[in-house]
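One chain is shown next in structure tokens, namely the form predicted alone.
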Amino acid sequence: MKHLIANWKMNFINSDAWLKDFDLNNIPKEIKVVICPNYLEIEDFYEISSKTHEKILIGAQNLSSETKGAFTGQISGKMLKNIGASYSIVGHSECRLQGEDDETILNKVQTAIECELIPILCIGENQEEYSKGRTEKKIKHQLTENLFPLKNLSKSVLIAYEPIYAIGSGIAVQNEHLEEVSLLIKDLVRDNLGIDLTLIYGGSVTSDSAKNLAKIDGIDGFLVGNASLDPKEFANIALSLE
């Protein structure tokens, strides 16, 4: 199943306008669409959608690592589940540079799958570990820290990889190096973890480099930032995972 997920991130979008504009008829019934709006928008975006696009399905940005409690400011993934959401992100770039750590990020991966959450965990190599040749070590000690130690996992997790000098900055990867590591993370969760996950991939993804994108083996769909406030942009985006 292609899945293509759209991270709002923070900012302002008319869900209604949005929603208007995006053609859903156009796009392929094997492709799941999910939109990530930031946590004040989802209701309102579930609400209006599950009306007129039933079959667009909502994620969050971010989830706690805790359910309940006194966690000042934290979005439990079980309200988020209450308001509509089915997905959420987790361990995106950005986050970490805020401080989340790897302990952290697997304790949300297992929230969200308590929560009954599909976890969407980003992994990725900045410029300086893809410039000296760490890429593999990077990849690989994102997914034993943040993913294999939890065991009996199904299908319902998604990787996103995103190196992070390609986020929101338009520099391409090069096909070569993204199917090499598409292919390294996939065997690496088959022997891990014994499944095959589903893999997308984000990075400075538009309707232009989508369609290259499509033809790299191991990719199974995208998760778009900037380009998914476009409705038509991204639209376009989902017409080239035919």
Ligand code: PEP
The other form holds:
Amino acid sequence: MKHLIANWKMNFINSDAWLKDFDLNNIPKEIKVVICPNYLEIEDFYEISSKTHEKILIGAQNLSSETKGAFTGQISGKMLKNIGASYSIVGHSECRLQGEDDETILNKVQTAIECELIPILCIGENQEEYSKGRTEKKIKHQLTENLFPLKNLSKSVLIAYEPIYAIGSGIAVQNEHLEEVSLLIKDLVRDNLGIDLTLIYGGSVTSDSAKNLAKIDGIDGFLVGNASLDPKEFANIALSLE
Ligand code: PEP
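Rather than the form predicted alone that you just supplied, could I have the structure of the form predicted in complex with phosphoenolpyruvate (PEP)?
Below, the chain from earlier opens the complete complex, with every other chain and molecule after it.
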């Protein structure tokens, strides 16, 4: 199943205005469109969009690794589910940079599943690892630490390959590199979990770069940051996924 996912990060978006300009009519029916607003906007966005844009699904940008209890400042997967979320990003590089470690990320993937949220697990190498030819090592490490200990996984887990140097840089990764890494990820997942998981790409996707990136076999959609803030541009990205 193809996915087009918006990560609005900590940007101020007027949900009404965004939805008014987001035309679902041209978006192929088989594409799942998921919007991840900040925690505070999820409920409102869900209420508004379910009236006018029924097809849109909602995701959170993160969740707690715990389900409830004395965890000051945390938001649980169940709380997110109760206000309309059905997905959650997990392990985004911007969260890893703030100190989220591999064990926490593994727990978050597990907790998301327990709370009936589909985790979107973000993995990817940084510039230094890429330059030193350590992409494969990093990908193997992240999958081994963040996903493979979870046995009996269903297909309802998404992996987002997001090379850190491509995020917010304006330059998406080269097709050859994406092709290689997507094969690597798919093979590792098949060998270790015995299933095929949906793999999407994130990192400076625009309606322009999407045309090329979508040609790659094994890429089933995009996670889009900056370009998703503009509803028209975001809708145009979907056209590449047909
Ligand atoms: C992201 O942060 O997940 C992302 C893909 O951002 P951008 O599209 O802005 O590179």
